[in-house]
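The chain below stands alone and is given as structure tokens, in the form predicted alone.
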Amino acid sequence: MEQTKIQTQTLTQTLTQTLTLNEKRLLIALNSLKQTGPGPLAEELATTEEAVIQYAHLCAGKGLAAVDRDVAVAYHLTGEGETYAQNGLPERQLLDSFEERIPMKELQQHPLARIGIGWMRKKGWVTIKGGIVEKAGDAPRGEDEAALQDLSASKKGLQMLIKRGLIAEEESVSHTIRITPEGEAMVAAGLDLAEEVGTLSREQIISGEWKNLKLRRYSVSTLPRRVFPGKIHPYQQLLTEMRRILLNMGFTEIYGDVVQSSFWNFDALFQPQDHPAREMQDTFFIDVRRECPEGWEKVRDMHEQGGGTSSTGWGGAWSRDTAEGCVLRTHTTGLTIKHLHDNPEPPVKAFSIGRAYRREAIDPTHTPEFEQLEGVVMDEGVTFRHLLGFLKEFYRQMGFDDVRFRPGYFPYTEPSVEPEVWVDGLGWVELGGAGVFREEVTVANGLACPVLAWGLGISRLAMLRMNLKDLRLLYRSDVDWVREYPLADAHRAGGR
């Protein structure tokens, strides 16, 4: 019984040893409040509710306090929802414009028409047929439209109401602090509340004086408080890395305007000016003009008739005015070909990384503007077989083992191919295009070399590198996933 109450007594005082002279002012403070929250605490130790709070957690790890954490969930109504709330939802609104029945194109006027026919036609309201909008009965008073006027009345319409952003949810955090019988006990046998010196000085040291002082004594087992340094953005990271395995293969990095002429970025790649791709739903033009460049004459006839190539051309009349159309480029190869027609001496071997613009509806995978890496070759001899060669190492130094290529098509390639790469979970996966050239290319653009050429998309081997499932993450500043995200990431997701 005596050597138990002497172990007892020996842990106490090794515990007391161990406690900051913060933690003990907290324990002396709680021990006659017994259970508080932070704010009386902060104000009888002078200090913050923050610093509270971890003096608490970190007696609650030794058992001698303990920290209840409650969370209280709050609604209120948004600027948009206090509008509706006093008028009516949007559909309502619409549904009470009309009697039984209206033409389209005269509800569309209505200022909420854009938001209300759509609710109306999802909630069974109205039918649409030959342009006309007809009731289709009773439209009861619906769950949303209560919890609207009472935010208690119906947790679905709540819930429905905080979807469509009409209200918004608060959640407030409070803490409770008490003592626990043994921070009782540690307080009744005494506690020495003399300063603690936590950091030496130099001169401490050199003069011996540091033997005298009341050192703060540290647990090496506690974790240290997280630092979250300034670091590159993982995506960023990713285009670094893609940029130095290129140069290292020898490659040129080459830049360009994100304005190109239709010529560079259509007709020069021999894409025909009736193409789907030049049509709005694909391609943001631009109210700017730029000039053909100087010989333009022989990408006309090599569109009209072939240029005196094997090819037969495209036929009907060229535009040259079509072709001084400026756009949004919806590819970077447009660069590279200009880059070409520029540098006709071979051997070149460039590539660029850039932003491209295609008109796209925003979803996890999809964006208007994304990065596309574009490389070429060109030099006397160079086949089909290099450019897999090319393709397979880049890939190999990205870390996808398993690479495989199928037949594929491109209105300025011949042969061309996709490749793709294994990805565990996934199978194999295709990320890009490439090919050789068509002599319409080259000929128009006076190459007389075999040209290799490839286009890859960087966003989706992005996704597959970084294990995202929503693209749109490339290229938001969320704090905390950068923060996570690791500074190297050496895994690799391809090889099997």
Second form
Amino acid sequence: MEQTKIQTQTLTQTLTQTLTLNEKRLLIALNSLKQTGPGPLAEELATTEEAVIQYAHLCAGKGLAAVDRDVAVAYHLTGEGETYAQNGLPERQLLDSFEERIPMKELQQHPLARIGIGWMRKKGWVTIKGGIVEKAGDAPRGEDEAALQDLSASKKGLQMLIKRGLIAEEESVSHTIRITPEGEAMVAAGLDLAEEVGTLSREQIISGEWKNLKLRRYSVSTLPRRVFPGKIHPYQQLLTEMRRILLNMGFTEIYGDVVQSSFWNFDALFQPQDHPAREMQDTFFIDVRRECPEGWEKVRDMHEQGGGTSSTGWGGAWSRDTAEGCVLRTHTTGLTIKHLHDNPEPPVKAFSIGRAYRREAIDPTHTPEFEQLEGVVMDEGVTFRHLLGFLKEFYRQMGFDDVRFRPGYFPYTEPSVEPEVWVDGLGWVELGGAGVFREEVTVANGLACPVLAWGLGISRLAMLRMNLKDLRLLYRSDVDWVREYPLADAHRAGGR
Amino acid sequence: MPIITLPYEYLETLVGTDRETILARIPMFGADIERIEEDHADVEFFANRPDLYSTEGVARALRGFLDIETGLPSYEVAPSGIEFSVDPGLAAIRPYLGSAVIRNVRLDEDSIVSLMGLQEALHWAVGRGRKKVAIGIHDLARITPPFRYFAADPATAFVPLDFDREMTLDGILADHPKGRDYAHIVQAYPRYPLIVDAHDQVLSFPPIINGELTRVTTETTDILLDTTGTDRRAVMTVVNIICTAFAEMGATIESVHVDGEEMPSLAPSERTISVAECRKLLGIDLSAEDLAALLEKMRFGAVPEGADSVHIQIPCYRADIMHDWDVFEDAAIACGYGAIEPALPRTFTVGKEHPVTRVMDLVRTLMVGLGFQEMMPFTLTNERILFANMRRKKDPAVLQLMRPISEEQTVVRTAILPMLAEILQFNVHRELPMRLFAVGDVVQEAATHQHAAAVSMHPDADFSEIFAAADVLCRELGLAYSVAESDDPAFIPGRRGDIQVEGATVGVFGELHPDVLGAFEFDQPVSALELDLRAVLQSPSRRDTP
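One more: the block was the form predicted alone; return the form predicted in complex with the partner chain.
Starting with the chain above, the whole complex follows.
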């Protein structure tokens, strides 16, 4: 028994400390009124009714007062409704303006014709035939007309008039505030009404006056207003993370043109000129031409007969004209091969992260542009085994510990490999493609060393890691998604 | 890539082992299992292996891969004595013809469906949509040799497959569903390819449609195969793939005499490969004997010749072996990618970032510091968003797509600000203030460079706010800049400024014009800026060079 009493006292003390001065004043005023609307309290506290309701809600949150909210709906005539209430609805006025029948043309002269004719027809008061408007029956007074005279006469009529904008609905909210027994007990115990201070002023701090002040206590149980910081896009966080991994692994970054000649995008990569990817169907072509670089004949010879390697080539005639046509790059590999062509001395380790373009309609899992990551290693003595080594390390850095390799097929690599990573709940997931550049590619571009290459569609990884169902969210982002997506998750999505 | 249906029972019979073993090993052979059903599996094979587009072809490869039957499969070909002539008039239209006779065929409804599947997959992968190669399979019993492949008058008429009346060749191109699909291949020529028998009965109008006359049914026992096209190697590859698939079923193959050439031979081609080169490519230790054994598993004939060479015979159905490395890849597959131990080379290199991405990262840091959120809008857009909504004249340097896929995306962006406005439009109901920025590529005159842009939407968004942001961006990026009154119609006159460096305008900022707000359906003021980052990348006043 004694125990419980002490606990109650402590609780009351703590509660008293968290009350603001305004809440205390409200409680004292309310204690004498017991139950009231906000008006008298506002007068007593010399503040607005809104402020009173706010204080009352805060007290209610502490169980010291209660606030009842009552919503009443009131109806009143609009300006237009007012006019018709005096003169009758337009259709009634129109109907009364002629005898049995009237030519349409003549009726249209009436100032209310535009509104009235339609309603007369709708209500079946008239028929219109051969340009003549003729009364049909005796047009009884409708429920809407009754409601127009007396708003309480007909509910149905009221609704009809609301729809026509002749009557407006207005909600009015009233509040009743009353004190609870706990509140009464607290007032009875006495409330300290000393002035409380919010933010300390410069003078209060340097003069030492703060020592004599009562500082308002803030509640730690109420969450603050949510604010949103400036933020790098979660998807960009992922791209930046991957860039960091490759820079750490000693790779040089490549960045380049969105517009590529077919020569660099396809031919230099030994993509045959009749390959389906080179058709208008799959690729964005543009009306721009770029000359083939010096030494293009080596690429031609490679396509036509294997260019002195053990390759047969594709056979047929290679067209320089076709190679000069331009496209929006279908992959970033065109940049890569040009970089190697311009920097043929080993070792070269290079990567790029950039948009690639495919002629695909936008839907939840396809966008015509998407980010692609690509890395190459050119050096003496590098082998397929080293490619697997790079892939394994790269995916490990990305946070995938289990990687397996399966045969794959890509037109410009041989051997080709499809790396798969283990994802709990999904199993083995194919993530990118890789291979050793075909000799038809390296020799045609003047490269003496083997080139290991791998690529990865990052939007796919983003979907996997950021748990996205819709790729479009990356490019047409919901601002709230960016605001709410925690930075730490974006980083986790990018690697370890 | 083609998805092939593999019925388990038939596959088990052909391979000689159970379905569990087969399904477990198929992914490591180079294929993706799409679906596993009660009685069959659907498997996707790669574009470079058309010989795997039939159950028979898959079984043949798997017998080797699973060590059940290795080495070169050999096929007997006896002469049929049938003559097939090719009209030189076809030289410019569709010059090449491949043919064979296939006897003792047993077909049921299922095998006819799978035969049609093989044909379609070959048309896609090798035939380039029938342009390069088209296939015709005919019931030999209905027709009389010799056969004739010639350039025919478009007014010639016959009953095409699935029809019960005669149509002219032109009529077929106009009215037959297949005719409409493939008309583009032959339409431009004055005469069309046609195959007829000794009595001028039409077998086929390649590459469009066969005649109803030679329809293959469950009664068919003997087949005449024709392949026509524009590439001799591809035409013969398809003959080889189809003939060997039938041979795997137990049919016998006979050759046809085409203009002096007996075909097909179904003989392997030969190469001598270097073991050292294979080791150099794969990075694994192999002897000539090891390499030969691996290749035998992949159905090559392979005989070591000394320590460094292997003489190989390549099966006639392999369309993908162009280069020695293609053979080495097969050795790696036979070895198992899982059996190759990954290794890292010891080469030392230093990572180096690109100046462009470095500057873009600086912009990100600054804009985030100013409280802006990054967006990553599409680079493809349309002239309405880019120019009309912005009250701007069309930029003549804008890059148009020749065949856009939708009206929404017809050009590449020349500016980023309109894209941000569009994103604001998607988000108008979100809590204000909204402060967004983007940095990335724009394209003008087919050349790519980078811009940064920002928008601020809230009831007090004004000139001063965005001027301050532009000032921060320019100062921090090290631009020696000045501001002049702008005449950019996207902004309110008197509330817009041009950012200038050495007299050239490199950016603009201000309050968006109310008509622009209206075009994007905004009901709040928006202040905005855009900066061409070339100014930063080329600025002489920059103290450090990225």
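Residue numbers count along the first chain shown, from 1. No experiment lies behind these values; they were computed from the predicted model shown. In this text, rigid core is short for the largest set of C-alphas that superpose within 1.5 Å between two forms.
**Student:** Checking A60 here: with the core superposed, does its CA move 2 Å or more between these two forms?
**Tutor:** Yes, A60 moves 2 Å or more.
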